[in-house]
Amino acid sequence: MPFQHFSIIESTLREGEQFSTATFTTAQKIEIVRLLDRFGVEMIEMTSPLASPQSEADVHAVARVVRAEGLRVKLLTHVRCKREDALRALETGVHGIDVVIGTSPQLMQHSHGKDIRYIIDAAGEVLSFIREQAPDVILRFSTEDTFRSRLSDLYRVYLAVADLNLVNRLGVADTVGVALPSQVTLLVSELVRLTGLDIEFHGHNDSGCAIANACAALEGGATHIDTTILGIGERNGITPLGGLIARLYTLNKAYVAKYNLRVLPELDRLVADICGIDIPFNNYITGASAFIHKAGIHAKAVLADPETYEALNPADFGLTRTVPIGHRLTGWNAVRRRAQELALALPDHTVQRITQEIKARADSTPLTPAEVDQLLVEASQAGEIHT
């Protein structure tokens, strides 16, 4: 199956960066750096060292602490298709460079104005220049807007690219965000068949389809994805790391046991926490409500078997399920389980009134735990109990 055999390139620290609010310190960077390579990611992409004098200076300051701890991820910039980013970034110490340039017409004709024969040239004398330079450097080469891009036009650049046989693998991108699963699926595939080369997904999320566009690019043999935490990027971000891993572990734990899952909550309080914004209610995995379950119907099978109404088990992430009992939906299985948890022997019929007391109340305004707790215990205590 192709989704056992994938890594992650995290981008957080390169498509991360150009999310709205993000301005990461040098400190910060090798703080989230430590946590992805305890996480277990195979890769993390940095800006490129051209984009400001910072920029350069935090390159080479992950890559000295990546080399002087140990740590396990290899780290990757990104480059446009340019002689001087190249020599800049291997100046940096990165274990890969990441080369890419536009290939719709749209980029070619607002962003670099170069034609295909100019693309192909010029991934000629980049990639040859990287690999004379460094030749155990991870090398990879995409194409930017690939969705919207001419499919002559890819299968040219592609194969001219792959004939070269310099690069570690080839990216595709789904720049803006339109593509189709099945779209990606069938690039994909075709280029797994027309290369041999491992290949690279990286998709937006401005019409929702990251995650499947990325499980799509998997079914068609890709064997790196590219994320974010919390999926933060241009625009509305790129494939979500927490959101890729439910995806894949819905299908099969097995397909993310490499991965140390119950780093991801850390990963994603510390990107919200510098990054100034909350964490989505329906994030996928740690959102507040992502482990609640509130339906008298819904808790009583939860209470009974969790993978009734839970196809991920929260304990696997270091979370815990809710049941909250203090509102007009609750269930008397449910207050009887609450009963349980404060040793509180009372029968049934009790347990039902108290239920239909706190529905009432809830009507006009839900009640907090505590005050479940007192009906509870002033029940026990007025000797409502079994004997």
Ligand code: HCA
Contents of the next structure:
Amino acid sequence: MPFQHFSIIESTLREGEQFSTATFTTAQKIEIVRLLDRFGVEMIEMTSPLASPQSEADVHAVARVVRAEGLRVKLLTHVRCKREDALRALETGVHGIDVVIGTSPQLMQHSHGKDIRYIIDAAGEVLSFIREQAPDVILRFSTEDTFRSRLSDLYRVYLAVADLNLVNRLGVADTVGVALPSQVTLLVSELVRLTGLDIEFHGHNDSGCAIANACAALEGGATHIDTTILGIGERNGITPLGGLIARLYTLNKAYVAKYNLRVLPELDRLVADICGIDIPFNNYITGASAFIHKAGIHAKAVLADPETYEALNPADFGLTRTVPIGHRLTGWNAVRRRAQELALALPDHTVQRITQEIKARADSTPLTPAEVDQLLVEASQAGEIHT
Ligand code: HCA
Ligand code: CU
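Can you swap the form predicted alone for the form predicted in complex with the ligand?
First the chain shown before, then all remaining chains and molecules of the complex.
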């Protein structure tokens, strides 16, 4: 089964740093790495040491922490397909190096200005150099803008790289977020069939398919999925960690049982705070409204059995559901539940009368929970229990 054997490559400290408001300090990077390790992601990718002096120092610093604290996570860094980049990456002491080069007509023209022949030669040279220097390093080769590249170009490059027998993994990247799930499944399954290598998928979210495409990659036999916390990254980012977890959990909880799911809210909160943003209200699992059941019919069913309207159990993530009752869509079953929580033994007709009052008042302004409680307590004190 494709979903049972996959690893997460968590790229908050690489792709995520490319998000408009993200600039992580060394201490913040270390905090994120420790928390991601506690969550259980298999790999963490960090910004290239060539990006800036601090970026280089931080890869060294995090590599030291990973070693000193015996963290399970494997540390990767991300470099262009150049010998000098590879050398600097090797010097950081990371477990793995992710090499990338653009193959779409757009990137070949405007990014590096080279053709496919050059790309194949450069990949051969750089990958051989890395392998000579570090026989045990985890080595990945990826094309950038894979899904706008010509298929014939892609196959030439991937097959040439696979033939070298140097890399552990091939990557495909939906760099501008345009791939369809069916395209992703097809390309990934072809690469698995042709090369037998592990395949990584990296997908941007420009057209809202980043999670669906990650799932489609797994369906095609991908072994590694790139994520970032909250999905941060260039423009509107990539597959969010929590979104991928929600996608897989709702297929089968067992697929994500290897992760410590209760750490997810802490991760989302930490990165939102560092970036100075809110967790979006509709975020997967940790959005403010993710476990709020409002309409009377929903509330009644959820109070009887949460699974009626919940595909994800909030308790698995250390969260709780909320059933607000101070609004005009409220139902008397939910109001009765609140009376029971307050240990008020109100008869049904009283609860129904209060429910009608809530609806009428909430037509202009919803009541706060305290205002609803007050109505219930007052009814109880008025002795309505006997009427
Ligand atoms: C980049 C582009 C990249 C690379 C992905 C990868 C993309 O910012 O370098 O190396 O897996 O989206 O193509 O993030
Ligand atoms: Cu990217």
